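Below, in structure tokens: the form predicted alone, a single chain.
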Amino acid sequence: MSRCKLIDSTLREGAQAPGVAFTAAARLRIIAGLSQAGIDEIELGAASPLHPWLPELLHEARDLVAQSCSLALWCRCKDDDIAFAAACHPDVLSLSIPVSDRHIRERLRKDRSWVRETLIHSIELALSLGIPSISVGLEDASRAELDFVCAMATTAAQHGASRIRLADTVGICSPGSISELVLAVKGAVSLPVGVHCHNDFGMATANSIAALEAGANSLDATVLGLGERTGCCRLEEAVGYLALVQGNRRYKPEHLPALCHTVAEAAGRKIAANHPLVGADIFTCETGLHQHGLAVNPATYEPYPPERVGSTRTLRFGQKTGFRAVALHLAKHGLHLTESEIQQLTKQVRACGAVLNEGELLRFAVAAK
């Protein structure tokens, strides 16, 4: 997991959500909290002559991100859109084109040696307008015959791609599914391989972590989740198990805050109080048992310091409040009270009918004792 890569799609993918429409101002902002994230690739949008604001946002992205990161274009197999994607100059061009029957016979009307034909006419053209790295996304990959996504991908690294990104277009896969497309499309070629997993069974952030284990090189993401129905893999979630949990140091959590409220802001979305990485009360805590251990070592009931995503413990007392953790919060303030005391202090507590800050409870003490 220390060579993968994340692609965030929060610009083209999450700007597929209903209700959303990224200002060109909120645009510049994302890609620079991205940035600063350490995110390997952003991809800006769909390249079609119907979004003429791409060129300048590639210019300007360009100079916001210096060489931190690769910028790219998402395609379809379309001339035209193939055309408009190499005039914009990205550093990656995302072609994609679908590989399950469902899609190929009913939506499309076509049949496989269509897509064959055609995969094999955009790649070749893309490369000869001058797109330095062409990645082919296969669209629907979870639900299309095994045999016939090896053979596309085949298809794909015989004529120049440089990388296979499998897509579980409407999210049916499981963590022990994702990870045998991966391996067999990683024994089938010898190119990257990167996934795009969607969240219709709440898997999507799942999916792509078991996805990097089976052998997978990137995986794509959005910040908040945001595309498609139930949204994508959580580009905050990734970026946090792997710097925090797998140790990758070129991912910076504690950014993801301010990246996070910018995206929300911009897509008029609201961030819960328990959203993971950067809820406003992941770090609050009202339990005795939890703020017992919490008194005595924080890596009890927490999975990294709050610091490292810029937030702050925040204890509470109430109803849930214990003997042992009120004794201990004490004695940290310097008050030590009788065992009676505390006992008495703790009912007083648990029966007030609100839930007391820290400062409140010390004065609660300072009265009791």
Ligand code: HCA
The other form holds:
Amino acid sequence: MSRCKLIDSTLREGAQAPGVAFTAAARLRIIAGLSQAGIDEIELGAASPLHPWLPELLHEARDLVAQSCSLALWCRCKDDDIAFAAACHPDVLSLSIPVSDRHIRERLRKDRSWVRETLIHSIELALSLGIPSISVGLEDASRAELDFVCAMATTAAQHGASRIRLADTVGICSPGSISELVLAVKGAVSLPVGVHCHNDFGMATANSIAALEAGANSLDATVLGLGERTGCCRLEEAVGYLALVQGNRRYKPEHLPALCHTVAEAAGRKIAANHPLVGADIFTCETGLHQHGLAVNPATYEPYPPERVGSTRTLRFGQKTGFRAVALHLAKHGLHLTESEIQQLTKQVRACGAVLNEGELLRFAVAAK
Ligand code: HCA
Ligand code: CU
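And the form predicted together with 3-hydroxy-3-carboxy-adipic acid (HCA), for comparison with the form predicted alone?
Everything in the complex follows now, all chains and molecules, and the chain you saw is the first one.
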């Protein structure tokens, strides 16, 4: 798989989620956390005179992020918004335009030739105002006619865009269908192609990784998947998968818990105990079968060591406890009981009606001896 880029849109797409309104201080904390995690590009917001805080945010973000992290703005194809964006001096402007007839005709009451002309005009305007790099986001690409998607990607390339982004705006793609879309568009243009996947059927991260495997060059994500409706590809999942399964060393999963907690607090959201990579209980094990495997070799039942995400393994003992797990655990702490004592202890633990932590189990064992 070629080098991919992660583009975070927590401060743009994530801020569109209901009930979410980031403060200026929270935005800066989030930017700092994203940079620490090694994110390649941060979309700081939607360029519009309605967002007067953006010029200052861009200015302040420059001092916070690593050299290798680009600062981007998202923008509709509207002259006033493009002029506002240019005055903020982003590294990248993501110009967004719909390509499905549902959006073009029903929402905008325009036609495909309007889309083509507006796209050309907007790219040329943005370049003439000195924006160094233009990414073109094709909204609702997954429900658009493929020939038109490819034609707009080609038009964007011919007029100076540096990247195409395919949006699965209502999250209806599968890993197979997004891969086909990426392959088709990559066949039509020689520009980098990215994806922006929504999570309406819980497949945003899977679709994004499938897109990368099909040759996509970047993926959009938001922390905790914040965004419209069910949100988007979760940044923590993408970082985790790329770093911990694929061995990509640019991304730093150990910074994910702090980043996710910062965003959860700023957005007023809770993080589920089993949330991938950052949930409080993902390395807590209560079952005898798994505890036995973990005692033999943690890799039997863990995809990566807890320390990689700043966590620790926690064992608990209760009605799911097993004999072999208890024996191995006590031996690890230098407590050697006879087989029948361990059988007896296991029975007592299973029946005690509580869930014991490791220290409590040891005390229980000493008392029972
Ligand atoms: C939205 C627009 C967008 C745009 C994506 C892009 C989408 O719904 O607010 O410009 O690449 O999902 O289509 O986020
Ligand atoms: Cu979106």
